[in-house]
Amino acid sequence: MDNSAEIQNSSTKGVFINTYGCQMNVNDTERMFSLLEMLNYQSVPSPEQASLIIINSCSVREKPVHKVHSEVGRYRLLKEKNPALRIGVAGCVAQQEKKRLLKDIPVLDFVFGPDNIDQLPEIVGDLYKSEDSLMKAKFQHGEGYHVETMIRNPGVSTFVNITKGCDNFCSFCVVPFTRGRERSRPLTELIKDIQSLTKRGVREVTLLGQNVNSYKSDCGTNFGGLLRAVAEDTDVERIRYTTSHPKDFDQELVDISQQYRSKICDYIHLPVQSGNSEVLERMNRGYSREEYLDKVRMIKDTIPGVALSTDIIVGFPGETREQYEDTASLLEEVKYESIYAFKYSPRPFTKAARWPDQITDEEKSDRLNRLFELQKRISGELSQKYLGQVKEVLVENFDEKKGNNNGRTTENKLTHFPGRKDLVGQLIKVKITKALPTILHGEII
């Protein structure tokens, strides 16, 4: 019997998956692990222990293909020592590059896109029937989005996909080309899915999609209706969601968030990308600075005390210093609890990648660093309001060495406090005694 057959029949096959990018990719990786368990694969902590290696790639930031080349290069020696080892690339780079990856990296055995994850058992089975490389990167545009959340150990808090793909076509974003057009899961399936997770000990779910606000079930229920249904028809105790698109954020959604505030968390991630209306128009975001600020006022007026975070791109093609300063001034006006900021990087297939007025990397780095310094001050100032408050914390972990629990408040503030292992999974009242820009410390009441 040859080595490949020996590995295929073994009951202790190891799989190593290295994951890059967004929470969607993290969720996809968890699904891969669950599917591979059906083939008797077990997760291993290092590639040296694996008979199957998958790189779950991300193409949102710069040089993603170079990252894949570099990582596969590190595994080349492993394959020389063990010819039965199979190496594959998944995720957005796989969808973007397709057969080009197999051509340029001969050591690769297979490539598959995000829409083909559920075919993974079939793909891996075929790997050991032929020496030929495999490529699966076809969008399932005409099919409904019917999946069950597959998580081996969901823990206290977990993510639940409600949509996949995106129809917005922002001029900087490759997602519509790597994850396809937008599709929503049926409401009844989501409710059943979430209720099943609560029976496994899940206390908090984060509803996940590229643009959750545009969710629409086959029965016509919109995202606000989904939030209402999850709050009323499941036993989950906390509900979060990401990512929201400002153009689709309306008064109905905010009213529902306020109405079910006992379950829907006081935290909204509302990506702005730029504080300048001209840049926003070139980004094809569908709103102006003034319209975005109107949404922020609507949210804060309806849900007093809500915490906001955002995404920002600096150095977008043609962004002047004055336009960048508009972004900085937006931070001062909105007062975000936290931001996720990045330097613009050209992505394949996108309009902005073809524009001639690209900003130098040195200038982008300078703008990014100054933005982080500004936000550090704002976060530090905002955190002081928590001092002396009693916050309800959902306990997620226990550090045995330090004797500390940690979890998050409804505002998504990570909070540490002395505790016990048996508190994991409980909602505990904690008095805040120390407030740092990104972390709170406290003691159990």
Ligand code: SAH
Given for the second form:
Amino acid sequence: MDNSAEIQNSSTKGVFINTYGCQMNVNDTERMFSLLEMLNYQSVPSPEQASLIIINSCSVREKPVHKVHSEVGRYRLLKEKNPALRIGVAGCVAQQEKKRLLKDIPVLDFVFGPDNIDQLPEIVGDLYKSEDSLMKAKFQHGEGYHVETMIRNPGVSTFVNITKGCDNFCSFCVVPFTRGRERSRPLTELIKDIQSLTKRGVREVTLLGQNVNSYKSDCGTNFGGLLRAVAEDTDVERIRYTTSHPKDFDQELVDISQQYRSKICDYIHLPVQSGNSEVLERMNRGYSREEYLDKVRMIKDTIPGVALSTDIIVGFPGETREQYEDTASLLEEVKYESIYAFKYSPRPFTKAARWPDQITDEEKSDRLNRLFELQKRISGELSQKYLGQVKEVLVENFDEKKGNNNGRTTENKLTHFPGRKDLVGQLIKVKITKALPTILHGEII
Ligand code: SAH
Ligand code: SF4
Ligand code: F3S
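In place of the form predicted alone, the structure of the form predicted together with the named molecule is requested.
Shown next: the complete complex, the earlier chain at its head.
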């Protein structure tokens, strides 16, 4: 549908935001839309219809600055046609590059970092007062972290930020430089926030942070305490969290997950990055292969049937073939339901980017492909255990064309089944009739 005429005829203006990267950026984009709505901006589906364009960028892997340059380049013609158009870059590339972006891309009007989103109304106001470009990328380190979740139309399942930033400085990772120091939201504010989301129809929350299990409220409550409070003091029916760091994963957390298992999902994303202790040491991850495997054992013993997933980097500087094989053997040993694996990519400011023993791209691609092949087999084998089982699925949507509902089991397995629109938002019992590596098919019982 072309609604540009409608937008031009009304007093509202169109904003187009292109979002890259992690769920934090997705939440940040929602926050930007909510703030801009107050200034009469309305989201439009294409840049051609917009009077304001924002690229919410990610810097975690491969050529992010280059991507920003080429995307802004595509908007140059639009600006020639419409000089009132304003173009900005937000997110982690903005924080990383700051003024340099404005210098290198003259058509750009503004740049602002993840800690400056709440200043967006002021930034946009200033944009129309003068022709000067604007840059706001100062971390709010001295201040507490107070953000109410701003989501225009929360679905059944929603992400809630509990911490921002990261203090871990893994030697490959740019995030501590783009998101600043770690800060936690106060417990009481979080509980109120989650409760008000449940009043808007949210039934599942995913608590979000770079390292959720180092959460610490100003009242002293740790992550386990937060999980308990969300389970006991809110009406939310399912609780997930991501990402937890293996070094901070302890028995208390597993015990709480087991105790509140009716609400806390049987799914833990526990990024290992490498299966070799020497590589882990150089990554500054704070655990060895053996310590990681001990934690996996602790989790599996306490929560039988729990599903695990992980993140992996192949071709970290100096990673030998033998060390890579340790990662492959770790996959065989742990048996993750799914993995997110990446080729190492040197990032600015990080230690590992300066090391001389970088691996060739060809070798990295080969290691990555072999890992995916291996995981495909493991995921396929693990998936078979669901066949014939009756699983509770939280229904997230309905595909009118196919007549199918889609949702997730507690193990985070995507499940499709023939259903109805009115089932969206409900917890439904589904018998699994077909189990593929990444998706289950079933029927309502
Ligand atoms: N805080 C999370 C990860 C955030 S970044 C954690 O500690 O697990 C998401 C994933 O991107 C990381 O787990 C890592 O696997 C990958 N990643 C980060 N930096 C990378 C780099 N320089 N090259 C390749 N992958 C990287
Ligand atoms: Fe990056 Fe490590 Fe922090 Fe995760 S824990 S965001 S990988 S520095
Ligand atoms: Fe990317 Fe920044 Fe997230 S680098 S992964 S958008 S924290």
